[in-house]
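One chain follows as structure tokens, the form predicted alone.
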Amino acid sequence: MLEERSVEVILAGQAETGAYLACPDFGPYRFSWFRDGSFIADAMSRVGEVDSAERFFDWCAAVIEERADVVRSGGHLHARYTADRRESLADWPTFQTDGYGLWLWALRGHCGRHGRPDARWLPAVELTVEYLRRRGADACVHWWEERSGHHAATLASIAAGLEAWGEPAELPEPEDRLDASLLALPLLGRGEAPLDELEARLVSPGGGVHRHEEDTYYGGGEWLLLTAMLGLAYRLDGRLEDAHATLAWVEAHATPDGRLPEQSQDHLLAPAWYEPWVEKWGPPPCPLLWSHAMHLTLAAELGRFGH
């Protein structure tokens, strides 16, 4: 089944730190996000991949305890480090407050899913919950990377994060823009999904689900990860066939090896963008560990997988 075969992938892209690689087979992409990582640790909780879950939580705690002056003299973090901690050097956006909240919100889902006690991740919660406080409201850059402001997507991950540990979630308000990371809402728990309006202009001819109008990345194709999430979407909004039909979209785009890619090129909104994004960096990533992380959240809201 193809979610056992996730199940391998995610493990076989976790380094011996307990870093998730984004995509070990590329080149860009083989740091690990507090963000993906997060999202990657929840699903590998849900169907029961204890260790490997504990082994990222307790990576994100080193990560943020080596930076402790960093937090308490009220500087920037970093969204993405290499496996064994370090910044990256890369020209690259580095400041993102997302996933600093998402690790929050998985460890705490995690402990409370397994019964698992908290203490040996305090002192890193702590840290994150003071990072939040005097940094959560700043503008920056979205999930995407490509532009800064206060994103919805943002603001619910770190509220999901900071209430999760009872802590209040005084944040600004979102701008108002379409983009499909508003799908993350009602899994944060933060509220619902547009989905009407996501339907309209982000779900393509085929069912699957580009990032925002204006996608250029690789042509704009539709990403895994977020049919998935609309997948989720529709589970909570009752909406099952629904469910079950991002699902079979999802496993319909896997290599004969099991793999997933990060987005598929049906309907590309961009066509003249993919070629340059090839020469610059070779074919798209795959796979995607954050892909394989959401299959296995939607299968197992799906009852398709679990212990």
Ligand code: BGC
Contents of the next structure:
Amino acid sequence: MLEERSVEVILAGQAETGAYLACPDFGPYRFSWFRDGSFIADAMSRVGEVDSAERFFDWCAAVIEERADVVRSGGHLHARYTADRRESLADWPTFQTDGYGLWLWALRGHCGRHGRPDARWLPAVELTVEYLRRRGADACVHWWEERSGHHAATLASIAAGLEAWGEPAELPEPEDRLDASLLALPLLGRGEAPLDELEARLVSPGGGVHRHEEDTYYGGGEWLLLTAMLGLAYRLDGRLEDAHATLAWVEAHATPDGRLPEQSQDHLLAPAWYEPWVEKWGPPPCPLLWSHAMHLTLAAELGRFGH
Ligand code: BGC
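Complement to the form predicted alone: the form predicted together with the named molecule:
Every chain and every other molecule in the complex is listed next, the one we just looked at coming first.
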């Protein structure tokens, strides 16, 4: 069963410190992102892997508590850290606020789902709330680490996290731009995704989902995690057959040994950009733990998981 394989791959990619490495086999992704990790912990929680999820939440809490001075002095926290909780020195944008909202959201969901006491995380939750109050309205780099602005998925992630803990979210209006990260809105309980427009412009003829129309990263393929998010949006919209079709699409893109890549190359938006990325960083990331996480979440929501 691919569900069991997804759990195995995620556990294998979890460091002893609790961090989930985004892709343990891909140098530039040997970090733990708050965004990827929160969706991964949320998925593990949904399928009953309580200990794994809590080890990640402990890692998040330690990262934040170690930076209490940064938070209190109005500084910026990073989007990703090494497994042993150091800032990464990679030349890549680091200021993203969505992950701090997402960890609050995933943690609250987990505690409610399993009736777990939240006391051990409360100091870090309070610091995160303070951080988001101070910095949550700032323009920052969007989910795909390319453009800075007020992005709908980022603001929805922050709002979902604050509201999960009963904190008001006073945030700016997002810019109006079509991006498949909007598919997270229904999952985060923050409204609907523009499904008609997404289907017309970002869902490929084969059924996979592109990030946005200008994507050139590894040629701009279809992302498995976004295709699973489309399935979750279909499910919430009552389109069960379509939801099952997205699950089948994701599973059809597993390697023979059951690993899920970041993207597929069936239909590239910018094919000329595929090779230059391979020359720079090697073959595209696989397995991507976030792909496995969204596979698990969709499978669980469609009643396919044994727990
Ligand atoms: C994506 C990020 C993601 C990171 C690790 C990047 O290519 O743009 O959203 O957090 O990979 O998976």
